[in-house]
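As C-alpha cells, one chain now follows by itself in the form predicted on its own.
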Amino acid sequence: MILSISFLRALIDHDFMQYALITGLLIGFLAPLIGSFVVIRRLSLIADTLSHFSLAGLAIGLYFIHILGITFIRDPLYLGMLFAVIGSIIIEILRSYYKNYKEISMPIVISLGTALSALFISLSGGFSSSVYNYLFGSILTVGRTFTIIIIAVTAVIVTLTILFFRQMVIISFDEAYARLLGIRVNRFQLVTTIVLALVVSLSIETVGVLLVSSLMIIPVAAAMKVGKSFKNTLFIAIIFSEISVLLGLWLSFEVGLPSGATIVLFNILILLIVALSKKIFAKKSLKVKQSESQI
C-alpha cells in the first residue's frame, strides 16, 4: 500500500498529523492557484525573492524573542509574514520606477532580504533547529493557531480569486488591453503579490525557505505540459500538487526526513513523469503520421 496503516492510523488518532494534513492539502491548493498567475506574468523568481526576504522577518522575530526577551512575537512567522508583504509591496513600488527593467526589482529586494537574514541570524547566535526548519520546512510541527490562519487565509484568497478571476487572467496575458477594459492594473498587480506573499509565508512552515518557489512553480511547469487550456491547467496543476503533498507527508513520517524536501521531490517526480510520458507519446504519434502517409 502506498500510504501504510501506520500512517493511516496516525492521522486519525494524532492530533499533530491531522494538522500537518489540514496545512499540507491547504498550501497544495493554494500554491499552484497563485503560481500559476505568477508563472503567466514570467515573474517565476518572485517567490523566491519574497521567500528570502521573508526569512528576513524570522531572523529579526527570533533576535527579538532569544536575545532582546521580546515576547510579545510569540511566533517569528507572524514577522515573516509581515514582512513578505512588505518585499511585496517594494517591489511593486520598483517595478513601476524602473518600468522598462521591471526584473531588477527581485534582485534588490532579495539581497536586502538575504543580507538582513545572515545579519539577524549571526546576531541571535547563529544557525539553530529553529533556523533549520525554516530553511527546510516542518510541516508535522505546525499547531492548531497555524492551522486556522490558514484555513482562513485560504478562504479569503479562493473568495478573492472567485469574484475577480476574469480580471486576474487578462491582466496576466495583456496588461495593455487590460487598461483599454478599463481595469485598475497597478491595484490588481499590488492586491495580487500581497496575496502571493501571504501564501509564500505561509507555505514556510510546509516546505521552507529553500523550497517554496518549488511547490509553487515545479506543479504548473508538468501541468502546461498536459492541459488543454489556462483552467484546464490550473486544475491539473493543483491535483500534481495534492498528490506531491499527500506521498511527501507520508514519506516524511514514515522514514523521518524533512517533508519539505520529500513533497518537492515528488513534485520533481510528477514533471520527469510527465515529461517523459509526452516525448514517448509524440514519437508514437509521429511513427503513425509517418505509416498513413505511407499509405
Second form
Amino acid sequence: MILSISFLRALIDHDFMQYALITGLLIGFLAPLIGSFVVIRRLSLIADTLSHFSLAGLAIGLYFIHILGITFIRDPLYLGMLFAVIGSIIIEILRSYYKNYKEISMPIVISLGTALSALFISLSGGFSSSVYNYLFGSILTVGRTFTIIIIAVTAVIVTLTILFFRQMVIISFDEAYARLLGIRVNRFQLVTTIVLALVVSLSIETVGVLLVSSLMIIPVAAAMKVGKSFKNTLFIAIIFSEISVLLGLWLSFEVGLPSGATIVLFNILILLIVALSKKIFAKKSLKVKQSESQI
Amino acid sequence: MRIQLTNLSFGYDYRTVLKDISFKLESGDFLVIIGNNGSGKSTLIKCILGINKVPSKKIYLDDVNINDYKSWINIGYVPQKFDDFNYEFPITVNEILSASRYGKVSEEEKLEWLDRLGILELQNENINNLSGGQLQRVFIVRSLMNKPKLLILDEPTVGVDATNVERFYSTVNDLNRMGVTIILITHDIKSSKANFTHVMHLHQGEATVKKVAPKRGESS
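Mind sharing the form predicted in complex with its partner chain? What's above is the form predicted on its own.
Let's see the whole complex now, leading with the same chain.
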C-alpha cells in the first residue's frame, strides 16, 4: 500500500480522520451496492436527480437556520435527507403516471430541485463555504453524529439487502416476471428508491451533490466488464469503490485537494485501467486463437 | 390446475381483440393454441396471466375468480421474447434460477431439469455468453422453479435446434403426465411432439376449441 506514514499517523491521532475514514468506507460500500441495482434497472440518472433535489433541502435548511433563525433543524443535512426521500416518491409517482415515458420523471424532478436550490441559496446570501461543501463534498469535516447516522443506515440497508436479495435481483433483471411471481413490485421499487435517496443524501457529505452519482455508477461500470456473476460483480464494484475512497482520502490529505474530487478521479482511473486491460487481453487472446488455428 | 373462461371478450381502447371466448380445462389437460399473427393469442395469454385486467366472473383459476386469485406462483410462463429481461449486466444461470425459486423445488430437482433440457454444464455460465436457444431453455427451466400447476409456453422452441426441441417436448409431456395443465402456443402443430388433449384455433379473436384423443403413452 502506498499510503504514507503521516497519513496513517493522522488516522490514529485525529478523530476527524477516523470519522472521515469510517464514513468514506461505509459510503464506498453502500454506493456501489445500491448502484448495481440502479444500473441494472437503467436508472443511472436517478442518483443525480435525487442529489439535486437533496440540495434543495440543504439550501432551504441553510435559509431556515441562517436567515430565519429557525434552529430546531440544527443541521441542514436532515432536510437534505427528507428532500431526497420526497424526490424519490415524486419520481415513482411520475414513473407510474408516464408509463411509456418513465424517464420524463428525471428532468422534472432535477429541474424542480435545481430551481429551489438556486432560489434558497440566493435568499441565504449567495455562494458560501457551506454551499461549496455541499456541491463538492467535505468528508474531513464529518463529525461523530453523522458517523453514527451512517453506521445505522448501513446496518438497515445491509439487513434489508440480505432479507430481500432474491426479490431485488428478479425485480431488477425482469420486472415483468417478478410481477408474475406475485412479488409486489411497486412496493419494492418504492422502498428501493427511498433507500437510494438516503444513500444519495448521505453521500453528499463525502463527494458533494455534483459527484454523488459517480460514486454509485463508476465502480459498477468498471466491475461489469470483469465480473463473472452477479455476486462477483457486486464484490468487485465494492472493492474498486473502497480502493478509490482510501486513495482519494490519502491524496486529499497529503496534497490538500477536495476529497470528493480525488475519490471520483481514482474511480475514473480504475475504470480506464479496466477498459484498457480488457482491450489488451481481448487482442492477445484473439492472437493466441489465430496462431492456434494456424497450427 | 382447472381453468374456465366464460364468454370472455377483451379489447384495447376501441379495438376488440378477443370475442366471446369460452373453454374449460381440467388438471392435466394440454391445450395447443394455433393462430396467425394478430389473432389474439398473446392477448388471451395475458388475460389468463392476470396482466390484462378482465371483468369479474369471466376467468376462473382452480375455481377462484381471477380478480381474487393470489397463488400466481402456481403458474409458470415462458414468453416468446425476452425483451423485458435486462441483459448485459453479469448474472449466471444459477443466480437467475435461485432468484426465481421460492422454496418449492429442491436443488436436486433443479439440476435434473437443467440436465433434461441439456444445459446442466451451463449452470455457472454468464447468461450474456449463451446463444438464443440456450437462453430459451434457461427460461423454460426458470418457469419450472416453483412446481407450476399451470405452464404457459408461448412459441417456446423458436431458435432451439431439433435435438433440444425433442428434449423439450419430452419434458413437457412428462410434466403433463404428472398432472400439470399445459397451454402451448405454436405455429407448427404438425412437427410438435406435444401430447395435447385440446386444440384451439384462434382467428380474428374468435376461438374454436376441439377436444382430441390424447396420445398417452407414446414416446416423444
